[in-house]
Each structure stands twice: as C-alpha cells, then as structure tokens.
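This document opens with one chain alone, in structure tokens, the form predicted alone.
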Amino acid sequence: MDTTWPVILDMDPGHDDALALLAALALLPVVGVSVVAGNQTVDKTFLNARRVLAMAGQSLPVARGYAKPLVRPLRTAAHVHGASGLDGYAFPPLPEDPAPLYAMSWLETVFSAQPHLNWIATGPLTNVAAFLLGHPHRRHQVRRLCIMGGALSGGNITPAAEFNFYVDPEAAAIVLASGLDIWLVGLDVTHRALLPASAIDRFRELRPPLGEMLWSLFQFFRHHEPHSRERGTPIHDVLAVMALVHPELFEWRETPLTVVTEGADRGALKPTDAGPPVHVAVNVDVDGALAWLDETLQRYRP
C-alpha cells in the first residue's frame, strides 16, 4: 500500500486515539484531523485532539464533526476515558481556536485539493458516513479506509457489540456497504495486542512533556479500560494506523459484512451474502505489533 498519499484522521480522542494520533504523526503525511462525538462529546474530543497535537508540537487543522450519531442519542464512554475524555493528565491551557473548521466543509476542501487520500477512522463512523452520503463523487479518491471498530466474536459495550459500532450502527452499516477498500480492525485483534506495564513505563523516556503526558494518560487508562489484564492493556485505535502502514502484521479475511442496527444485538458485526467485501483482521502478530509501536514512538525521544 502506498503510504505517501495524504492521510485524514477521523477520531474521538480518547486515550487510545491519542496514541494512534501520535503514531500517525510520526509515520504518515497527515493533513488534519476531524473529530466526532463518541468517547466524549464533540466539544471535548475537539479540545483533546488540539491538546495532543500541541503536545506533539504540531499545528494541523482540527475540524469539528457530528455532535451525535446519525439517527439516535449519543452514548459516551466516560467510564473508560473520564469526564474530559483524556483524564489522567493536567494539560496546559490552549490559545483560542482562531478559525473554527467544520468537518464536512473541511473534508470537501481537502478532497478537492488531493487526487487520492488514505483515511483512518478510530471513532464512531458518523462523519465518514455523512461525508460519503453527501459527496458520492469523492469516493473514488479514497485509496484505503482503515477502521478500528466492530468484532466478529463478542463486544466491549454489550455482549454483541464493540463501542464505536454500537454508538452509531447506522453509520457503520453505511460505510461497510460503501464499496471502499476497507480494512477493519476490531476487538478480535485489539484484545490480543496488550501493552504491558513495562512498555507504558517506557513512555517516560520520550521527550518532555510528551512522555510524561502519555505515561500519565495510560496510568489512568490501564485502570479504567475494562479489558485491561495483568499482562497488559488494549491499545485499540493505534492498530488501525498499523493496518495502513504494516498490513502484513495481521491475518485478514475478505468477506461482506453488515452491522445490526436494532434490537439486543445493535452494533454487532455480521457476515452477509450481499454487499461488497471488506478486509477484516482475524489475527495479529502481537510481538510484531508491540515492537512496531515501540519503534514508532522512539521518534519522540529527546
């Protein structure tokens, strides 16, 4: 896969989104970030994206996206990410945002300026679905869409559903049916790639204050992420970045998939006989993934 194409990130930061953002900034030509409501409200995810970019010394545009799912009320994950969405670290104040951007108009501007882009989405797919519906003439410009979401076997917000797909199942269903070249990384692999406490401690070796920020955030996250274990903490969203950069570290199955939108299985990922196939990750090289993350973060050493 050509990773020299410009990259758009769509996120709901979120501790694991913050790690994914830093990994993407280190490796890819990121042109900006659109934010969506999910882990927290869109006002908070917008602020959090700006906070992490500032800590990384980046001044990329951040565009405010949808404040709620396409057709239903918002469900956040404050029980995992805290009241701010990035609890665990006292961020310094930011200057006033000089020119507010809104995701749909900003995305159209980016697409109009680039022949092709890669897209990484790590929150509910509300922004992605809305843009595809409103701008169908732009679909051919998406080279690859890497998504963190869904699960083939068991959820993390209900027994059936992963959080992002549960929050906006209609958006997820629209995106999976879009015909884009989709590479989907769900809980089937993110619950295997656990970051041990020793790796979290290595965050403090990164340049200040970024290293202390990341270490503090993950001290909070490792104690609040329900699927943290003694052997480590899931780092969900960063694996969507890895899927673009090193897809060979996963085992993939190509199959049509849909998303349940109603009932007790809302948000569940289901195989279907109709629709375009997507690549869904069914296994991951855990040692390779952790080594890749460590090597990537070394770019932030003093």
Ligand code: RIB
The other form holds:
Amino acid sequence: MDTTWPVILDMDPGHDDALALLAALALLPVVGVSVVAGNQTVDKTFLNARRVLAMAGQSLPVARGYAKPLVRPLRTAAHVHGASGLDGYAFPPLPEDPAPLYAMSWLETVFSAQPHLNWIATGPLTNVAAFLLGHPHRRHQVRRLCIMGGALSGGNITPAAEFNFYVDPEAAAIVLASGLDIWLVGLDVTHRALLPASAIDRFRELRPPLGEMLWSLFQFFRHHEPHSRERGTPIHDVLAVMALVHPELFEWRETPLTVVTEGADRGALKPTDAGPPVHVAVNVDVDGALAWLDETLQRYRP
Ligand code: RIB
Ligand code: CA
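Could I see the form predicted together with this ligand next, after the form predicted alone?
Shown next: the complete complex, the earlier chain at its head.
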C-alpha cells in the first residue's frame, strides 16, 4: 500500500469529518476535497470544508457534490452536528468562492492528471457512487478507497443502520459492489475508539486559533454525539484516515458485503455471497489509535 499517491477526500463536515480532514492534511498528499449532503445540506458542508481548510491555512480545492442521495430524500443530522453542520465555534467570515468547482467534473480533472489516487470517503457515498457509475474507465486508478460507514451490528440512526449508509443505501451498495480495493470502518470499531475529554482539552494546546476551534467544536460534539460516553466521544471519520495510513491498527475481515435499500433495515450492512470481497474492520487497537491521533495533531502545535 503506498500512501505517497495523491489523496482525495469526500466528506460531509461534520465535526468528525473536520478532525479527519486535519489528520489527513497533516499526513497525506491531499489534492482536494469534494463535499456531499449528509450531516447537513451540501451548501453547508461546502462552507464547512472551506472553513476548516482556511483555519488550517490550506488553499486546496473544495468541489461541491450531490445535494441529495441518488434516489431518496436527504436526511440530515442537525441533532448531532447542529444547524450549521459544524456548530460550536464562531468561524471568521470567508471570501466569496472565486471559482466554484463541481465534484463530478473536478474528480474527472483530478483522475485525468494522476495515474493513481487514494480515496477517503466519510459521508454518504452519493458522490463516489455517481462518479464510479459515470466514469468506469477511472476505477482502475483508485489504489485504496477507505470508507467510514455501515455497521456489522447495530446502528446509530436506526437500530439497524449507520447514518452514512442509511442516508444513501443505494450509493453504498453500488460502491461496495464496485470491485475497488475497499477498506471499510464501521460503527463496530468507531464506537470503541472513543476520544477522552482529556484529549479534547489538549486540543487547546494546538496553535491558535485552530486549537481553540477544535476544542470548541468538540465541546459541542461530545454533548450531541449519541454514542458519547463518560469515557469519551466517537471520532468515526478519523478512523477512515487511519485505515489508509495504519491498517495494522485494525483487525480486518475480507468478505463481500451489500446494503439493504428498503424497509425497516434500510442502510443495514449485510454479508452476501455475490460480489467482490471488501475489507471490513472488526476490531481496532484503541490505545494505538488515540496515540496516533495525538501524535498526528502535534503537527499543529505552535
Ligand atoms: O455514523 C457516523 C457518520 O455519520 C460519520 O461520518 C459522521 O460524520 C456522520 O456523517
Ligand atoms: Ca461524516
């Protein structure tokens, strides 16, 4: 696995997406971000991605993706991420976006310029599925696709489904059947790797105003994320970045998977005997993950 290949991120920031973006920027050759509707509307996830990049001093492209799932109405998560999608911090104003980019054309531009790419997806898979459907000739260029989504057991938006796969189950099923080298991190492990309050407090040691931003955002998130516990808060999407840079910190199972698209189990991840195998995380070295995140964020110290 080669992490020197350029990296593209598809996200729906979102508090954990924001932390995942900062981790990726610190470690990987990120060439840009596409945003998708999920935690909030695409207008809000677009603004939030631009806000986080600006706070990190990065001027990478942000491309606007789909405003709704492939075939069903959008369901957002304002109860978790707030009305803005990134509540908890008063971001400074941003200049008007000088040259709006759109995800499908931006992705084609990026893929035409690179022989291979690594791809990290941390929101509903609408953009990823749409691009793969419309650009099958680009599939072979994806080295690894690391996804935060799904759950082999349980759920967080219904008892059976994880939010990203619930919002766009058709897209998730298309991507899991695509044959790409997929590394899937679901709630089975993200609900174990909880970030303690002490680690959130250490965000304030990072360079201003980024440290204050992260601390304020996670003060909000830790009180709104449904799986937050006394021992800590989930960092979901951050683990999709870790899956690319440190797959050895997970225990993986390799099996074909599909996603239920109808009925009460909509969005549920199910093993199937048809289709290509994907790697799905079944355990994680929690101490190793928290130590890795702490070390990664040191790159943002004053
Ligand atoms: O279920 C957790 C996932 O849904 C994370 O990606 C979070 O950001 C939300 O999008
Ligand atoms: Ca997300």
